[in-house]
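The chain below stands alone and is given in structure tokens; this is the form predicted on its own.
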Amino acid sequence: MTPADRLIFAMDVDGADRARTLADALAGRVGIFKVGLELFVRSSLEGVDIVGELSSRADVFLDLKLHDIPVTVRRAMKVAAGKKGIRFVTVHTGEGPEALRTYVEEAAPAGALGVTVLTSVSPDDMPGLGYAVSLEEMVLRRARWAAQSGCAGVVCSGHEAARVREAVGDDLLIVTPGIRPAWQTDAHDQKRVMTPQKAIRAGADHLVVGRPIRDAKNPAEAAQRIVDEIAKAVG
């Protein structure tokens, strides 16, 4: 896996035209395009097959964070994973290993990624959310469930990546959002952020980066700078 293959660009934009422009600029410079809720819903309502268009340039990570009663998630997973060009589809892990196992069964040929705890949540938020365990323990518990269930990987912040890697070994991919390159420190709405080098050295396989590339004057140049940071970490 090359340094560029490790970079996932979060296509968090408000329409298909902007997505196409960024895809043209970044094709071959990033490994995967991530399509989240906003772009997926907007393009679907407008009758645009944006996933199909993007998959002609790179693999697509469909980041819908599926979370509903198990039968609904299974059906949605089967539809999503059956789309050509889909590399990963995300599901929340909170329903436990038995439900996750059934989602994985429907995910082929795509891989199911289990979302542990969103990077917008901080350790201090946990008691107010009704959890009696620490944020790190919750992440580890859910990562183990994902591993037991056959998920292709998990989504967690760089702050938990090392402990997750220790807990689940090398067979499970670790996909890490909340990445801010060394030259940009604004965390925006994310509370658990990390630089590319630190996240890779902590055990992350893929890094999800959005704003630092999307909002740059030259997105292709920004992506290359992040790839260079990844290369230093893996080299």
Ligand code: C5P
Contents of the next structure:
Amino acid sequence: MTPADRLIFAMDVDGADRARTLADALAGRVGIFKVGLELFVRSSLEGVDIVGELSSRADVFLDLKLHDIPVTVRRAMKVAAGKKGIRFVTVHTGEGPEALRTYVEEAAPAGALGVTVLTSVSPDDMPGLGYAVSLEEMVLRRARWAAQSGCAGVVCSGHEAARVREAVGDDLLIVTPGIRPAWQTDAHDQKRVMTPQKAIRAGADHLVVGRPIRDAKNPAEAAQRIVDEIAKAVG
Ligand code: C5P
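The form predicted on its own done, now the form predicted together with ligand C5P:
Shown next: the complete complex, the earlier chain at its head.
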């Protein structure tokens, strides 16, 4: 895997035109384009096959964080798996390993990525959200479920990456959002951020970066700086 393959750009944009412009600027510089809810819903409602368009320039990660009764998730997964160029699809892990196993069966040739706990949640939020376990315990428990059920990987913050790696071994990909390069001081709504170098050294395989690239004056240059930082960390 090259350093650029490790970088996933979060296409959090409000429409297909902006997505196309960014795809033109970033194709070849980042390995994967992540299509999230906003772009997916908008382009679907407007009848634009944005996933098809983007997948001609880089692999697509469909970040829909599917969460519903298992049969519904399974059926949606099957539809996504039938589309060429989709590398990953995210599912929530909260329903446990039995449900996850059935999603994995439908995902191939795409990989199912299990979302552990969103990086916008902080450890202090857990009691108020009604959870009796710590955030870290919750992440580890869900990562183990993902590993047991054959998920391609998990999504977790850099702060849990090392513990997740320890808990699940090398077979599971660790995909880490909440990345802020040293030159980007704004964490936005992310509460558990980390630099690219630190996240890779903590065990992340892929880094998800959105706003630091999207909002940069020169997105291609910002992506390249992050790839260089990744190269240093893996090298
Ligand atoms: O702009 P920023 O770099 O914060 O983008 C982070 C991206 O990662 C967003 O698309 C967000 O939906 C996604 N994500 C996240 N936390 C997770 C899973 C995905 O921030 N646990």
